[in-house]
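Below you'll find only one chain, the form predicted alone, shown as structure tokens.
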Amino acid sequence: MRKIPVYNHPAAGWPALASSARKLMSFNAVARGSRSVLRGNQPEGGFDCPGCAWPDHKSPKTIDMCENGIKVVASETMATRADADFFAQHSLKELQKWSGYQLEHAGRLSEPLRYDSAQDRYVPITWEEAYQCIAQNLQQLDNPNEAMFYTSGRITNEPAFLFQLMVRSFGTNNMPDCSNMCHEPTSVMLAKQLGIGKATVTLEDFSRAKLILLFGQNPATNHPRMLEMLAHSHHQGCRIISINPMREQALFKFRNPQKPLHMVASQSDKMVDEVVQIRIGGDAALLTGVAKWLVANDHINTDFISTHTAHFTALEAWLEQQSWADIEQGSGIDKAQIITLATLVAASPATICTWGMGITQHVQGEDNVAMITNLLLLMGMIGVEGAGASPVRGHSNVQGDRTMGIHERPSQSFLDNLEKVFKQPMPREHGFDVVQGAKALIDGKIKVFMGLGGNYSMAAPDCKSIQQALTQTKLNVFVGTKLNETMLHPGANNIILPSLSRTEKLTTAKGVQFATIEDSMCQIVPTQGRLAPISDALKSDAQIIADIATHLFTEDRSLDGHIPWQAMAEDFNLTRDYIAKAISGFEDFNQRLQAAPRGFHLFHPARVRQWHTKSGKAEFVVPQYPITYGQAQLSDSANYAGGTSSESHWQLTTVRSHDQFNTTIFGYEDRYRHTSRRDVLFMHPDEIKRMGWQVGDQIMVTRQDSKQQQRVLGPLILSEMDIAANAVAAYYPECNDLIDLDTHAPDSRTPAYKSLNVVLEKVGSAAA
């Protein structure tokens, strides 16, 4: 088998346009999808792309969507329907064998459905029958905490506010959401250190930055619109360093489809100056070395530290205790290279640290975020132009949903506000997050599961156990636009409620409505679909929530009419008026949108150096885990099994392909990694040679979980990637069954998708 070549072509460009066009055709969405693409992220009457949370440009552009966004739009605008005729042809036993790709291409959900066990099929049901079934099953629970309500980041602000209000009115805070699985360490640590768990930068800061440190992310695949800003920043003289175990080739050159010379004359922009190729999980160790050198050589902002921070002495003492030998071991980077990076930080008057899930999805994810924030505080890089913390969220409104109250651990002040506005008590006991909820589901403590979007069982660890647990519930309810794996494991009652997509027009008795989202940088943006709905039977997420609430909260259920559910679903201006009363920062919500049709930034105290923390100052935090944690765990695992880490024991990280979005599989092409299949295991060519293996060999992956049980995946086909030594990578979500529900960060409980200690065994040779 030939070697897989390194991708040396620019990111985006003609291949992106060709791939986008093919995807519109494969989804049977050329007409509807093309019209939507022209309206994506546009200032006046456009819809916000559901593809990612990267901020929109202030000025209009002919097309302001990336390849990923077009694929998401193609998926949502497809003309094919997964309707009663489709389900009449396919039993659930058959559909359970379908791949994620096949399910994604089955079509748009277009009518309410219930599972009929006698036929093993979904069959049509009226909306009224569905609502009565849902209300009856919820009302019959012994305790509201026997129900769990999951939310995806595709949901816009207005229905998210209604959903959390309905769930809390029912009496529980069991509201896990996709934040629990991605940026929860960011939310936890930034809130602890800066007073609020969000980015401190705006998009404009990237134009003013002099140094950008890009941690644990691959924008070319996960949020390609960021590439344009990185290229612009680099053109302005900013130095950009990627810190990542993987050298992602698509980060080096970018061919912008919006620039004619790029497309006609084959020009491209440079983005990244250098890659610091750390060990998997080595971020905290690297940052410890940088911070240690800065403090020891007095290259820190002492005025900022003395005026605005607390606990510097504790961090300083901890840094002094860390040896350079441990720093090099934990990071995989030698002292000289770390010092070179530290000198760049010392010389920069404006530094942005930006990161993705390569930072957060580790057992030590909270330490990683803490050390990034510590570095920014040491240099006084919070509250100045061109500098700050920039976590890049994945799903388009995952941050907005949390702001709207989708949170299993709400603040007391938020609950106080809800009680004041709606004149009824709110539950105070913390609810289940994704990990706790999955455990409760598996243990039989959850009798009703409801998912507002998302693909819960595939996104979470221990997928098969969750799917089996779903078959034991009294009721599962799924609100969504497309069929997915979680919907295929029915309990006593299973109901699918089809909803409008973001590209479709939402018309009520009060007229055409628009919704809002919050991007990664705290910008509130309006979004309004223009397409006719794929089916007359579809309802908006808000209307579905209001209808359930109306059926659920009868007179004997303690509510006395304080919440106008139907009025809020029909008139989003009214919903926004309630949001303005209940959520700090949204005062005069509607008026501000009228004054600024492109949206507005929420106030961020840290941007003006106000610190809403326990101490009243920005807080340095000492890491919880040893900086050699990942390597120590790997060594311990090898010793336990009687092997050596250099031979059979590896660290595995999960990655997404260029043809997927979260758990949604659009296709099998990953052109930046030169593969068209998903059952692959990526390894550095030098490591393949050292092991005496070759590309195409079949490899079994085994992991011993926290309960000493063996988890097995494979065989996977060996492929090449420029990845750090003693590291391998494979695709998410296919790897999720390797992960158990006890391997997670301590406070945020985000699963360690990015650092698993595994054993590799060759079980078959490459084809001749």
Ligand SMILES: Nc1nc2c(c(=O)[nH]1)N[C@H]1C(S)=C(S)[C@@H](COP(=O)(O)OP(=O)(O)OC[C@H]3O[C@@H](n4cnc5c(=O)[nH]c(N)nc54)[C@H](O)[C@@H]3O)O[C@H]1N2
Contents of the next structure:
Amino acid sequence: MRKIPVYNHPAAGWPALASSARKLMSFNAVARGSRSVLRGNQPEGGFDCPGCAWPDHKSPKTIDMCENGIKVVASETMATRADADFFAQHSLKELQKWSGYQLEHAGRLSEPLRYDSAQDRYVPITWEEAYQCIAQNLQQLDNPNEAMFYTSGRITNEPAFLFQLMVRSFGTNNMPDCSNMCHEPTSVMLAKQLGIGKATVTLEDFSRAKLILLFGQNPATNHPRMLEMLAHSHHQGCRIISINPMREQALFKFRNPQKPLHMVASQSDKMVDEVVQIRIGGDAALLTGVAKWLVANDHINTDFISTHTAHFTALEAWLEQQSWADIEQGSGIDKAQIITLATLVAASPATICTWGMGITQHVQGEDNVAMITNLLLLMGMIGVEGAGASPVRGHSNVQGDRTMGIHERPSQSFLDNLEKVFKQPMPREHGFDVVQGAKALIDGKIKVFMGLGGNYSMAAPDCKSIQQALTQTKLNVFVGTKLNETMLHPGANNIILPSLSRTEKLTTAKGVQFATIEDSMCQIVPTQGRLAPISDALKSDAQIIADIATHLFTEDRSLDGHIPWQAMAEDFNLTRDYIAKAISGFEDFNQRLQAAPRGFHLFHPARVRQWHTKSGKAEFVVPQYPITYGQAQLSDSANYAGGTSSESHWQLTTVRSHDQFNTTIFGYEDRYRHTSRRDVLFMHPDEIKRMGWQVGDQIMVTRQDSKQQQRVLGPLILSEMDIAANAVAAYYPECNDLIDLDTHAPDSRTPAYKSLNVVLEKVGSAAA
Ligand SMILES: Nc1nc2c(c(=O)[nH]1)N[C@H]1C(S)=C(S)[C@@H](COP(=O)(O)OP(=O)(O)OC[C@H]3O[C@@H](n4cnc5c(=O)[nH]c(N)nc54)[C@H](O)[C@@H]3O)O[C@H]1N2
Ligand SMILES: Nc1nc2c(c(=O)[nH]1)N[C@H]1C(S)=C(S)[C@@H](COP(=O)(O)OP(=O)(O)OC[C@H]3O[C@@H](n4cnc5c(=O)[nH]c(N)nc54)[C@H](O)[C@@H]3O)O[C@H]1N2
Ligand SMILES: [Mo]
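For comparison with the form predicted alone, kindly provide the form predicted in complex with this ligand.
Following is the full complex, with the preceding chain placed first.
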């Protein structure tokens, strides 16, 4: 086997600090950015990092920020502005050709803008004109369901609460959000199995765990502060195993910026002990093998199962039917290795399963989550110290936005409460999620699109069709901090509203406001920006929503009358008092924050073994898809038109580089994967050799979608990576047009971004 270039250096450490410093400089953010970094994730009076949703480590003496958090802050705090002068210089036609990197570096949006088709440019507009245009267009719709309101998970709780209230007061539940593309299979399955769709662990559990199974996650890049926790757990004697088609090199050694010896004497902590290098989409098959062995060999917790669970016999019967041949084929792992893993699970008194997008973004995403939960239930690992389910959320407040009611399928009891508190009817019909909304947009059924943050058309599948559909609407409204691709496809009217970022100070007539977020482990944390806003023209997300509501709900429509929009935007304590009345679990919200300025943990029934499920017990669930699903799809795809030999059929997974935050591209360097470009296709060196190809070759990627249409990307440049056989990887979002709107998990409808069957064809050689 050929040697793959490995990243032998520890993760984090000096290269990370150097990279952060470079980033602050490249963003023209040194003074503003460095001041704000010192206040990031600090217990009192600072802001919660707008990066990922990993909880704060609460050590008051240290700076609890990571390299990639600093990049996000640098991006927010940059002094350059994409202002009227900028837009006067660049037509939309020109900007449409810009890369994500260029758009990101154009600077902060700093005044309200509307698109002027005569000049093909964005031009300034007053806030008042913008609000009137929005209110008029919404009021003129035949039906509120002709409007759609997207949210991205950066938005803090208070504006999120106001947003869902405004949208529902208008009369629709059309509220797709980034969760639909992210941890929706987790939310759906955990709710079904445990009664609540959230992590059952806290950080303290990580200190006590004896075994951590890390599924489909790359924390060194996406949750770097988690490395510190993993290193700590490892130091306490915990075994950590990564289940991933890739050997993510940065998971092996960690240089902790908080430890002086690591920085000056080149020491490092160890983290992951082993990698189970499964096939793409092979997780449910692997877990089936583990569960089958545990049940067959009586290594399960029968007391817990009989007291706390339902449907064990159905799972047991199903496990019996699964053959080891299918398990091996589906997972790509041989029986002996699966038994070794099962033995570790059997011996562990405290097991945490933690997971990311490698689990959820598959057609079998819900099955994967179900099998993880099944494993924890078989072992009685819910509601005990050091154990449990730890889905690691993406955006810093994606979990909180959901809790606040950003949901296209709200529960009836949530709506009942809103009606009681605000004394007006709320729409009951389910709204559109991301893929349904995109289809409705493409079918011309959506006349007004509004995005509160995010970059909908790049994050979703079928980007080009969505962008084309956006040009057919009556109005698109974007509330954002930075220019992005979705803003460049104007409908009849197109408005950009610049919002205050999380690091900036929010001062209202009622004084300086702080907001709150909910992290991945149900901790409600206050966040307060300190920096002077980049422009006086900015408004907070909450103020923008309140202003739209005030213009929208005129006497004629008289939907309003009971909701003090302006007062809530000016005084977040008042908003929190309403949240306390409307959302269960938030009783005495303000008082609890006063008593615990660092925040508080939301009650989590499954942690105390209360099961708010259909059966009143924790539920085992049998997977819906055959465990060989991914492999069967792959061999089906061998019949593609365009495929020349079975060897050219691959599964493609799409991942984040070390230098991006979702669709925001900070730079081109993926340090841990040895590349400084984004148009790469990663493949194992043995596979490159098998194909007779070379590193640097140009490869076209073709995918036949569910409507038998060919989607083509490339050429991409072949690059080496230690990745499973038959698997290739490339970067999101450049790949997103390969993905169609029909390839998704069945209930959550999360697109299968992580398992795409593709045909590869060499179109040019390295030397050329
Ligand atoms: N710096 C930075 N931080 C971020 C983000 C960012 O873009 N940049 N994004 C935020 C968001 S919104 C999210 S959701 C999270 C995402 O955090 P992650 O979930 O870590 O993100 P991904 O890069 O999508 O990759 C997940 C991992 O899944 C693996 N994988 C692919 N297919 C499979 C499979 O079939 N099975 C298994 N077991 N593994 C597989 C890949 O090899 C990769 O290691 O990070 C958040 N934090
Ligand atoms: N192929 C592929 N596609 C994927 C994924 C994948 O792994 N592979 N991952 C999916 C996942 S997990 C997610 S979460 C989605 C992400 O989808 P989104 O959340 O839609 O995307 P982002 O790139 O995070 O959005 C960035 C934009 O948000 C705006 N913004 C930033 N901060 C603020 C703020 O404080 N206020 C306001 N109003 N706006 C702000 C800025 O204008 C910025 O341009 O992508 C999904 N798409
Ligand atoms: Mo995400």
